[in-house]
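Only one chain is shown below, in structure tokens, and it's the form predicted on its own.
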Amino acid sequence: MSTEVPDWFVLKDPGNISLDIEVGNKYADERLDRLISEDLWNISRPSWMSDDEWNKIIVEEFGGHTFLKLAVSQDPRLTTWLIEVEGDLFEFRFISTSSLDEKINVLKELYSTENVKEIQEINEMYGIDIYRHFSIANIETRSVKYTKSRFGSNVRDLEKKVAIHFTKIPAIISARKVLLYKGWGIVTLADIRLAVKREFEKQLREVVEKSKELVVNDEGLKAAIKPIFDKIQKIAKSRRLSKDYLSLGIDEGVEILTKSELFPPCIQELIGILKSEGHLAHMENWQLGIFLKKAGMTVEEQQRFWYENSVDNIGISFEQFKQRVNYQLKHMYGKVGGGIDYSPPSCTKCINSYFCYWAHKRTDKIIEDMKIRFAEKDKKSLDAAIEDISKLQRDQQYKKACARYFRFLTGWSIKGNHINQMMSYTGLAYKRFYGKKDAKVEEEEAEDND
């Protein structure tokens, strides 16, 4: 097994890289544009690429990342935003890499080598067969045909287990997704992926804090990165980065949480599954929880919500349930851990790694849902909407399918004909049905805010 940390891991030491201020700002500008557009990308070296060509890619990658860190270090709000988007990029790369060695090496870099072991190492250390000990299947010996996930990584890879010292993964242990053996947590990569992302974000925040000291003590450096800082600030103001949508609609005297019909289809679907089946996949739990947080639900309200709808409540009291989920929920609200105010994943992220109603639900089931929900609508208009949405779904134009659905639901068109964020969907739907302004004005605002 290779012990080298992959080049896409931006917290590694890139070696001797030098570039001037102008080029650094250029690379930062290019990286910023990609992060803003949620264009998640991988970097890997093909066998035919020369050393000089690969070195240029590495310089662009680390140079752009470094200059962005320096620029946002002066503003806590911008720092939080960069950590979130770099965290999303890291998660995409971690999951999508086809190399299990790379995943293991990243874990060792984040948690330190002594705190991460492969299962075979645990077996050799203690003279045991972990799989037999816990009576669990070893996927290495299962003759199952595996397919590619939405990330492009093997599902088989995500099901593999790794051993991490229990002190490094308290939230995963609290969620009872770990098998404990002599201080080691035996856990699948699928179950630990979010915890790994959080650890990356925590360490990135520490690096940005150190960058702040560099900029504060160097007026020349501060002047050099000012162009990229100004651009990020301008984008932040126009896009309202990390805006808190808590209590959306309070100014109209209406709690958004009482209007679940305004929730985007993905959230309505997740709530429906949770209420009927009692559980969701790990990332879907996170997606729904973050949405409810931003829509105005408090930690205490979420505790009650999950207790009333989750199969995890069987045989335990509400107080016992709260103890089980308390850390994870408080982390979601930034009350413990790194103190990050997490925002709901964008539609691009939902398509790639969370749940998107249009990307991940069968067309015939969507048609069935629409016919039931809109049974009282004009049949000709409904059939036209179904035909348009079905074609967009087949063409993998999922954000446009969502916008077409929104137009059929509200009568409003969205500029660009695509939805980018689930909170934008809810906010615009609220304005459409409960706002007090002129409809024509509202429609223009809906287009501008997309």
Given for the second form:
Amino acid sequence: MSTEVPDWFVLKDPGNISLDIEVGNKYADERLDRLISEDLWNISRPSWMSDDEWNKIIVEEFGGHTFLKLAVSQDPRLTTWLIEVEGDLFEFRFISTSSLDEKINVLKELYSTENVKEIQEINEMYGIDIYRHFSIANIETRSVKYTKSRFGSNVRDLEKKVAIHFTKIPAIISARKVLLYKGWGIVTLADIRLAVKREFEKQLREVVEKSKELVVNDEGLKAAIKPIFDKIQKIAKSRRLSKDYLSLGIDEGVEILTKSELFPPCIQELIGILKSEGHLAHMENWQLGIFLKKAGMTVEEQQRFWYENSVDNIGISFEQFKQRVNYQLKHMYGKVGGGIDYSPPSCTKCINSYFCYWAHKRTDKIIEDMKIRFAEKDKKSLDAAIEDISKLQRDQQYKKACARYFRFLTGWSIKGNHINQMMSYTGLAYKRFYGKKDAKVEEEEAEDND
Amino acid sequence: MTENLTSDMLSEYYKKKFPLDRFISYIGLEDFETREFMFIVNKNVVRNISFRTPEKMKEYMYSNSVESAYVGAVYDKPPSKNNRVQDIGWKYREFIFDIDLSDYDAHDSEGNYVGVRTCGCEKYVYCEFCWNLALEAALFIDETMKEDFGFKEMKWFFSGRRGVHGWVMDNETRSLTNEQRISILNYLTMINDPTRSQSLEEIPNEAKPLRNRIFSLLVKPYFEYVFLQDLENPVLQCQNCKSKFRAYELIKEVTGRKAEGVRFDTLDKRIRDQNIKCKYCSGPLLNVTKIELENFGLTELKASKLIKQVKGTKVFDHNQYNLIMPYDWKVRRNIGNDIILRRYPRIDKAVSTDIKRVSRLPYSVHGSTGKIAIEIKDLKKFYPDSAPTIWDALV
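Since the one above is the form predicted on its own, can you give the form predicted together with the partner chain too?
Time for the whole complex; same chain goes first.
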């Protein structure tokens, strides 16, 4: 086993490890539980530990990781999930390891040795003293403080600087969070933390892609990892299903779009504009994104959704697109930034500063739309609805117009004025249209109608 | 094509005068077969074309009297009509910067000029005053590429009309990916929206070399060309018709008396006392320079002191920053933003990042001006009018 790269770095070659299928599944199971409980852990060898004991820990580590990798390789969504949680674990271990050498060795492993240098090496190469030349020092920058506040006291050496070749850190070069000297980006470990994590995730993805081929061609292996595969799938599914999502009676995230005719009219319109024109105004992006989140889409599904529909994707691969939008999408989900799990804006807010179908669309266009959409409905009730709606719209009673529209669509009266609430009505409508009405809801409806 | 530029001339130039060897020394002979070229022949664009040898290319150029010639990327197959560049694999392309004076122009929604060039030039027109912008940009990029990115050699070519092209000659730049090219351009770009609806990016703190370079290369010309000029001869604007005048010329025209060296207070008083009005519509005049200075947070005295200090220093060193710049952070930020807005290089991003783009072939003739896209040996001494034309070459 290589002595340079630390043993917690799961991408390294572990050397010869032999493992029973049963034991492997057990280790994978344990690792899975820890990853799910978001209990980030470190492995390091205390001085008193014997070789055998330490080797057992290593086998557990690599065995569990390998089995999980093989299991998720069958499903792209599970792959993404594993990469995300393993990425978090890697990030934690990277910033909390006590040895600076370990950190640098990991960087060398990720970016290859010739692309990573210590500041001392740069000084010798060019015969200068970087610190004096640019009057810089290893001080606690904002990003160091931020990382410390996020990860607690485990954070080590993050104010130290390393030099990485500029071709390896394009995102950091773009943001100018770097001191560039002769092609070497001199950065603090705190500034490079996320870039390193992303690089790890990218390389892990490649490894998982490779193991996919391995599993496909080997029935025995497939059978061996079946128990752990089933378990991950079950967990991932249950985690993805939010309450709102379940109320729709739909259990596949992307399927949400196949029933988009049940979305509130503003959202339908935004999806229509996005599909036909390829982009929305900033606030409208936000409105739609948050709604889709509430409707049960995962970050990954939203990435796919925006990639397929927006024009920003032209000329770039899905991976590049993801990197570009990842922050915004994760922000909506409260996974980065302030960590707020945002709710969709209220109708009043939509009318005033976002997009409201009734407030921002011309009456004649709305009537046209309705006539096409409800061509099969009873003409008399359609005319009545159109008359009511255009009158309400003229009087700027947008919420009431929306409620009238919904009554016409489903036959139920609507209470409340929030897209969140609209969601649950949408769920009810879904059940009515697609025959998934359950007895309890039917009873409630009967009471409502009375 | 200009009237005087005939196809015979072009043919003769490419046959007898075109320095083929020198051109090959820039792009190298390896992979010549699979490199794309683009030509304008009889006002038609010919793309997806490649040649087996440089001589064949020269032959094509003189037998077709090409009006403009461009060189593109290298692909895994020779580009042709059947193997269009969209369909074949890309191998590499030189890393090229394009600086064009017209990138410094901008117009508002009413069509008024709101660009950086204050000399009155626009579009294709240039003068020695605004050419400095292109020059500074080239010097800035040259130094950034060498000092920050560690590239060893950069060559600059005249674009034939009103700009320059910078080629990074190091071989490793050829295989830079799109992402890496974009990152370099992002590092360099501070103005993302030339129409100025977005705010400028602030001078970065971490990127110290870039920040120091802004001070060492751009601050002196900024104070000399932008700041100083207005202060020495303030600008007056009519409040009715919005036409602008230089104060001294207007006063001399109206009163027949000299006004040089007059302070703002005296100037305002004189305009008021002598009832000087707009010469087109007789509207009241406003001292724009004074307002601009106030927006910076500076007084006239402080501003002239600042200029005097900068003028006194031969090379503006970033170490002198604290000595020269006012201590008020608001003033510093305003001046910093203004420096970026008015003097910072504006690069045509697409030329550098689009890996399949073609670029003017060095030493080819610009079809509209007849000028030759020569290599610029000394950037500081170069001025477009001094570039040789096809007529010079054929004499």
